[in-house]
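Next up: just one chain, as C-alpha cells, the form predicted alone.
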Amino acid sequence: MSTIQRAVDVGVFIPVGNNGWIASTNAPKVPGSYEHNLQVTLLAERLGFDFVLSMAKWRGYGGPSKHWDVTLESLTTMAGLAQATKTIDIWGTVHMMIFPPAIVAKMVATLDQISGGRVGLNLVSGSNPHDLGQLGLWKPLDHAGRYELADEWIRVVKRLWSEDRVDHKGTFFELNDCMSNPKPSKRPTIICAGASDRGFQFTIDNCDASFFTASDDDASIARGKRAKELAVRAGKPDFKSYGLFMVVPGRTDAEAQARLDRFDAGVDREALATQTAEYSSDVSAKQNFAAQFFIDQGARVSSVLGGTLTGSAESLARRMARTIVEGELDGVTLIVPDFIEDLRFMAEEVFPRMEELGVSTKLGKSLETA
C-alpha cells in the first residue's frame, strides 16, 4: 500500500471528431456526432467522471479513413451537453486567434447559466495555417506574437466578466464602453495546453490548470513537476496540472497490444501525411509542442498519439499511477478507442485499482448501473 495519496479529477476528452483519435481504417466506429457525444457524456456522468472536454477542430485530414473530416463545434456542443447533464463539468475549447474576446465572454456567461456554474474553457493560441486559414481567420503571427495576443485576449475576457463597462485599446483588440451582461455566477475554470516555456508561463499567469500529453515516461513526470515548480514561483500554490493519457485497454496485456496492432495495420498514411504537412507549414512549428506531437505521429506512421499506453487493468493502473504520483498531477484527461465499453472498463476496472497505488478518484465507488 502506497503511503502517498493523491486525490485527482478524471475527465474524458470526448470524440467530437469522427474516428476519435485513431487515424486508421480499422478504428472503432466513432461518428463524431452529437448523439454519440451525448451518450458518452451521460455515461461519464453516471460513472463518476469529473469533467468532459471537447476539442476545437475546423478541417480534417482526409485519406481513406476521412480522419476528422466530420467535427462538431466545441462551444455549441457543450451548450447541449450542459443542458442534458446535472453534475459533470463541461469544458469547451476556443482558438483565441479567431474568436473576439467579447464574443466568448458572453458565450461562456451563457454557458454558465445553462450548466449551473459547471462551465470551463480550454484556451488555444493557434492551430495550423490550414485549419484556420480555410476560414480566412489565420493570423501570421510567430510563437511569441500568438502569446502576446493570448495575454491581451484573456485580460479582456476577465475584465468583461467582472466590470460593468470596459474600454480597451491594445495591439490586437479594441473595445469602446463595452458592456457584457450577464456575468458568470463564478469565474469559469480556465485551462491551457501550452507546453513551451512561453506557453507554460501564459498558462500559469492566466489559467487555473495546465493540460498536457502524458505517458508513463520520465519526460511526462518532469513536465508535471515543472508546472508545479513554476506555479510555486509565481505564487499560485493552487494551480493544477492535468495529464492527457491515451490508452488502449484489454483484458490482458496481449489483448490490448493486439488491438493496437489492428489499428496500426489499417493506419491512414494519407491522413497522417496531410496532418504532418499542415503543421509543418507553420513558421513556429518548432516552438509549438502540439505541432511537434502531430508531426512525430506522422514520422512514426502510427495510428495513435505518441505515448499511448496499452495493457490490462493491472498494467494500466500501475503505469498511470506512477506518472500521477511522481509527476504530482491533479487530474487525468482520458482518450480511449471505444468511448462506451472502454470508458466503462477504465472506470470500473482500472481507476479503482489505483487506490492501493496512491491515487484516489471518484470512479468505481457506488457506481450506478450504466
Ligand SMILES: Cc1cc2nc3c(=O)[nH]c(=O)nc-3n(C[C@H](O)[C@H](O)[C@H](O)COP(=O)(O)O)c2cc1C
Given for the second form:
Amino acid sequence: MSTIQRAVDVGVFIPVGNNGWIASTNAPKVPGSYEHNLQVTLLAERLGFDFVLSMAKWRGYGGPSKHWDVTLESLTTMAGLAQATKTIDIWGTVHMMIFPPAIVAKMVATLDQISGGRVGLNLVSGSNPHDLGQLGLWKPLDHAGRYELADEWIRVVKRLWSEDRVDHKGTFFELNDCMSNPKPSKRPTIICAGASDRGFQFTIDNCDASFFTASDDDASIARGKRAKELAVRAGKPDFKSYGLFMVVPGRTDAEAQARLDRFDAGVDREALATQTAEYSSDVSAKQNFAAQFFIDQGARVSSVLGGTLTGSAESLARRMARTIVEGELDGVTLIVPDFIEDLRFMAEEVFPRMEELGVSTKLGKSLETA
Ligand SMILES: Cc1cc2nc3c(=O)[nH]c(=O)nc-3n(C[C@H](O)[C@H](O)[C@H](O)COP(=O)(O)O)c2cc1C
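Given the form predicted alone above, produce the structure of the same protein in the form predicted together with the named molecule.
Now the complete complex, all chains and molecules, led by this one.
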C-alpha cells in the first residue's frame, strides 16, 4: 500500500452534445439537452466531484447517429448550472477567434457573481474552418497566427478584470478607454487544452492549468511530467495538469469490453469521416493537435475517443491511478457513456479504490443518498 497520497480534483466533461462522446447508433441516450446536463451536474455535485466543464461546439457531424447535431452553447449553459448549484466549480469554454475579449470579460465577471466565485474558463484557439466557418466567424489564420491572437486576447481580458480603464491597439483588437465592471471577485480559473508545443506554451504563459487527453500509457505519463517540468522552468510551480479520461466501465472487464463492442458495432463512419474531413481542411492541420487526433481516430474507425479505457472497477482504478501517480497529474476530467449510472459507478466504486494506489479524491466520501 502506498503511503504518499496524491490529492487530485475530479471533474466531468458534461454532455452538451447529443450522443456524448460516442459516435454510434448504439450510443446510450444522451440528448444534449439542458435538462439532462442539469441532472448530471446536480448528481456530480452530490457525489463530490470538484468541477463540471462544458465544451464549445457549433456544427455537428451528421450521419445516421446525427452526432453532435444538437449542442448547447457553453457559457449560457454554465450560467444556468451556476444558479442551480452551490459548491461545484463551473467551467465553460470559448473560442477566442469568435468572441471579442471585452464581451467575455464581462460575461465571466457576471458568471462569477452568479456562481459565487466558482467560474472557470477553458480557452480554445482553434477548432476547424467548418465549425466556426458556418457562423461566418472563422478567421483565416494559421496555427501560429491563432495563438498570436490568443496571447493578445487573454492579455486584454486580464487587464479588463483588473484595471479601471483600458486602452489597447493591437494586431487583432482595439479598445478605447474601455471600462468593464463588475470585476470578478477573484481571478477566474483559466485553463487550456492546447496540446501542440505552441499551444502548451500559451497555456503555461497565460493559464492556471493544462488539459490533455490521457490513457494508461507511457505517452500520457510523459505528457503530465513534461507539463510539470516546463511549468517549474517557467517559474510557475503551482501550474496544474489535468488528464481527460474516457472510460467504459463494467462489473467485469468482459462486460465493459462487451459494452464497447456494442457501441463499435453501430459506429457512425459517416459522422467520423465528416469530422476527419472538417479538421483536415485546416491549412494548419499538421500543427493542429486536434486535427491529428481526429485524423488518427478516423483511421481506427472506433465509436469512442482514442485511448478509451474499458474495465471493471478494479481495472479502471489500477490503470488510471498509474497515470495519475507517475504522470504527477493534479486532476482528472471524466467522460463516461451514461452520465448518470456510470458517473455514480465511477464515484462510488472506482475512485475510492484508488486510495490504496496513492490517489485521493473527494469521491465516495459524501453521503449520497439520492
Ligand atoms: C479536455 C479538452 C477540452 C477541449 N475542449 C474543446 C472545446 O470545447 N472546443 C474545441 O473546439 N476544442 C476543444 N478542445 C481542443 C483543444 O482546445 C485544442 O485545440 C486541441 O487540443 C489542439 O491543440 P493545439 O491548439 O495546441 O493544436 C479540447 C481538448 C481537450 C483535451
